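As structure tokens, one chain now follows by itself in the form predicted alone.
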Amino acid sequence: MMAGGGLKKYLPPVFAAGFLALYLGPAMAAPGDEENGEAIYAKRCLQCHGEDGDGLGPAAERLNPPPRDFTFGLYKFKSTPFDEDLPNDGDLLRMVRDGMPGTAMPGWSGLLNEQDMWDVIAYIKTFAELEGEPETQVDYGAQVATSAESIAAGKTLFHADDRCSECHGAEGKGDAIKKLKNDNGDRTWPRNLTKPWTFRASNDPKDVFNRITAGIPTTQMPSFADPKSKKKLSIEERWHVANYVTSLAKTEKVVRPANTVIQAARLEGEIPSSPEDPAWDAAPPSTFFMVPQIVGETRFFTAANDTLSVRALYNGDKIGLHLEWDDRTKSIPGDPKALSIADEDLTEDAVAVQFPVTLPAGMEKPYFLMGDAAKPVNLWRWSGGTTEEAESVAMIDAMGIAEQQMRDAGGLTAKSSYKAGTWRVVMTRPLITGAADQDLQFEEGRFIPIAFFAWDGSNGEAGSHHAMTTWYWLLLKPSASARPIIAAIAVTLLLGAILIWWGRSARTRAP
């Protein structure tokens, strides 16, 4: 997403593209050529949105969320009031130009010039026979600057009578308490407000104010400017809530593409087994994107998990990994509450860490999707449990997505916690095991390939239906010691003594 404000520096360049365009205000519509727009639509848009603009293109069934149905003429993100059906043409241009993060809708500014985009918009509007200009615009009033006082006021309003927390959760992570669907009957999830890069229309306070004011048509996100609503907010109050929502953005656990190495710090004491132990704060987090598993059979296009944060610690005997990811539901098969929120099939939440069985001599690693016969991998898999079975951890030998064998855990342990829409799991294992032919043996100072998988039970994920990462690196940083310093001092003193001796000898021989 094109993040707003100071958060821009924390986000990858792909999300910053078009960032400044957000501040240019509604674009002035240019006359569009419907005939040219139709040709561009057939080439660029039809695969998803369909020949008739009804969102039923050939690729639609593999997309989450589904493509927009243009025949209704309803758009989620507009700068016109809640009771105004028509969006501004500038709203449509923005979606075409910048795309919609977290969806399959890309930004087209790299392939289409602005006139081409206006032509496409002119053609898209014919599907719903949209004509004319909106009669009214969102009233922004006087913007309230972000401040500690405004954020505090917004927090109070956010939680009062569960105004916003009913869907977005106590900490804004979108941890659902009820099952939501849009007007088409498609499953929808409340936005995780701590992940601004997933916002469809930026986390700039002005855009957040717009969503609070206009709502999001076709979804259960209401307008808090509607005078008929018991939870109505004034313009000033909406600015306070917008400032509070913006303040929830994560600035630490965000994806930085340049960070490909998880640095494990060395401890002198025990590895903390509790995910909530403050000792984990000593290890810097590394956060990675997760993508749906669409490589091996059976493919899965609608995975729920999108990022995973990892910390690592080790001592002379063990290594510990602290895994953290946001999950809107605690998926416990057999639990009535979990069943009421989940999709058709409720499975266990789960996460797995992947290592090669042996450290590669060079840069070549096993196949990233659970290895192969030539280069097998170890999977450390944690599962959240059911109402009848407690959480569990398993050691799995894998030689491909269809070739997995569970065996003795070999000292592998795991402990979890779930709070306010976030899972935290700690896995520990001895650095060295008695099965060098089966287990990776950890070495200090070596770059060790590592990858991750995650399953969201409320999304019916199991087996090959999951989210995943590519390979990254784990480095057990050698402990700081005085020995290198002492050795360097000793060498320096020795060299100094040799130079003094050589100088005196030279003076003696000079006459």
Ligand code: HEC
Contents of the next structure:
Amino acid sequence: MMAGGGLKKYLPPVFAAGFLALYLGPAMAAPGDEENGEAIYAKRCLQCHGEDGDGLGPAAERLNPPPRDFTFGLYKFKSTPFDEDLPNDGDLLRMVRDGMPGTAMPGWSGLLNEQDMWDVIAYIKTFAELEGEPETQVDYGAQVATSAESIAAGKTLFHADDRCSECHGAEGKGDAIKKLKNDNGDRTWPRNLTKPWTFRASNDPKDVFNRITAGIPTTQMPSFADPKSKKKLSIEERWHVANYVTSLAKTEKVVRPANTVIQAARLEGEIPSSPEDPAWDAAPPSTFFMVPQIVGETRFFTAANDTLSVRALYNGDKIGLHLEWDDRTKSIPGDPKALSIADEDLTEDAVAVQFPVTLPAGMEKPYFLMGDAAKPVNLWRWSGGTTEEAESVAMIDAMGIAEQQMRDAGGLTAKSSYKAGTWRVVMTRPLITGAADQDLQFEEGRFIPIAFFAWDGSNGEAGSHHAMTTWYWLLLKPSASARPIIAAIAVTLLLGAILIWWGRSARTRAP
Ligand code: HEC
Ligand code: HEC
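Mind sharing the form predicted in complex with heme C (HEC)? What's above is the form predicted alone.
Full assembly next; the chain just shown is listed first.
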């Protein structure tokens, strides 16, 4: 009764504060009950952020990036100026409510109501004895609407003096070759700006403007509003750069969860052997999420690669697969430059395509992680090579993660290119090898299970430590050119029949 009444008294100002914080982001301290916040914290946040708010909860060890240490009172995604440590409560509410994509920090809107969120925010602020409201707010000036001119101006500023490209790379894929650590000594990676679904906040120009203005505290991402910065940008310039960053988002090669079938297009000529050949554009790309391999021993939680795009072409004899994925580092064991930015033992970058050995009759597929004794799989595995050895491709027969046999690649070929943070690999194989007991024999018009694996050598990925997809389907679409001919013949026959009928009935109608 009492608690209910107390809560009711609070509701109107809380809603008002929440509303304003969400839509205006003002420096408004929301009323939060620390005691209730402590209880919620113990139940929902402690396992990651730790009992003392130091980011050392029991689950923290496996997380990359690690959970925030609240005892410093420093937050990454704030809309207050670079020289103001205190975030707005609205900034914290947003991260707690929506979560932080690309990290383990979940969004809590489904489990906590808004009052609970204000309460837990009041509690986490006590770890650093944060009080009161920030004195200054970010000056947005007049937002510059996006346009071709603004994007072009932003692109120039992004590259001038290597301002952003120094860390985010020539095409914004976060592949600039530098080893970055946050204030805590943990390895951090500049964001791949072409993948907005990995942004902790968003790639809306206003959010990007905020990041450029305030920087990302505790990381190496600096403020470009700091008058002491040699690379300082005016308000207008920051809007141009923000518009440019927003324009970098991939639109074609994005994951469309409804798309589970890779359509292989039939080609009359040769399968293009170069990954950069524009002929690959004839096949539509399908993009899939990859997840860390956490089901088989030994498990691995912190895989670096997160998506892979594939295109497929085939002709009378061969199938060709074009694989493309962003990898910030070209990992060449033996190369001093590659070694200097690697995290752990440097291994080769690699990718593999998995097929069942025999096409299943129905929708039954082999176990997704390298098959089993009853349903073996083939892995076509490409490795990037070292300073001593060239790139290579191998055929692996697998009956589970512990049962792998490498054999002669037969007619399997692979060729790669690495450019501005993106690997592209083309693999080809004859459709029919004649050895149906060990190789998949491709057939037109059948749904063929297919799955993918990728290893980032600079992240110490090798063996069972990798990223992977679940099974998808590959479909060799029967020649499109045959269909219009059949349709044309059918129409001709139909027209003929109608004419004959018309002629006959005209004759009977005639007086
Ligand atoms: C499964 C682990 C996990 C749980 C549970 C969790 N967090 Fe987090 N949290 C993280 C990680 C990881 C980060 C750091 C992300 C980063 O640095 O980009 C984070 C960051 C934060 C931040 C920092 C935002 C910023 O801008 O710097 C806040 C605030 C936060 N968490 C609050 C909470 C609250 C409140 C709860 C409980 C209701 C909670 N977290 C539960 C993992 C977790
Ligand atoms: C010295 C290296 C460095 C420079 C220079 C740099 N950044 Fe970053 N940037 C980073 C790092 C590191 C992160 C990731 C921080 C984190 O979340 O841990 C990042 C993250 C970002 C994000 C992600 C925001 C989000 O919501 O997740 C954006 C956008 C961004 N940077 C834009 C820029 C722009 C634009 C410039 C140039 C004006 C720039 N950066 C210059 C290192 C840098």
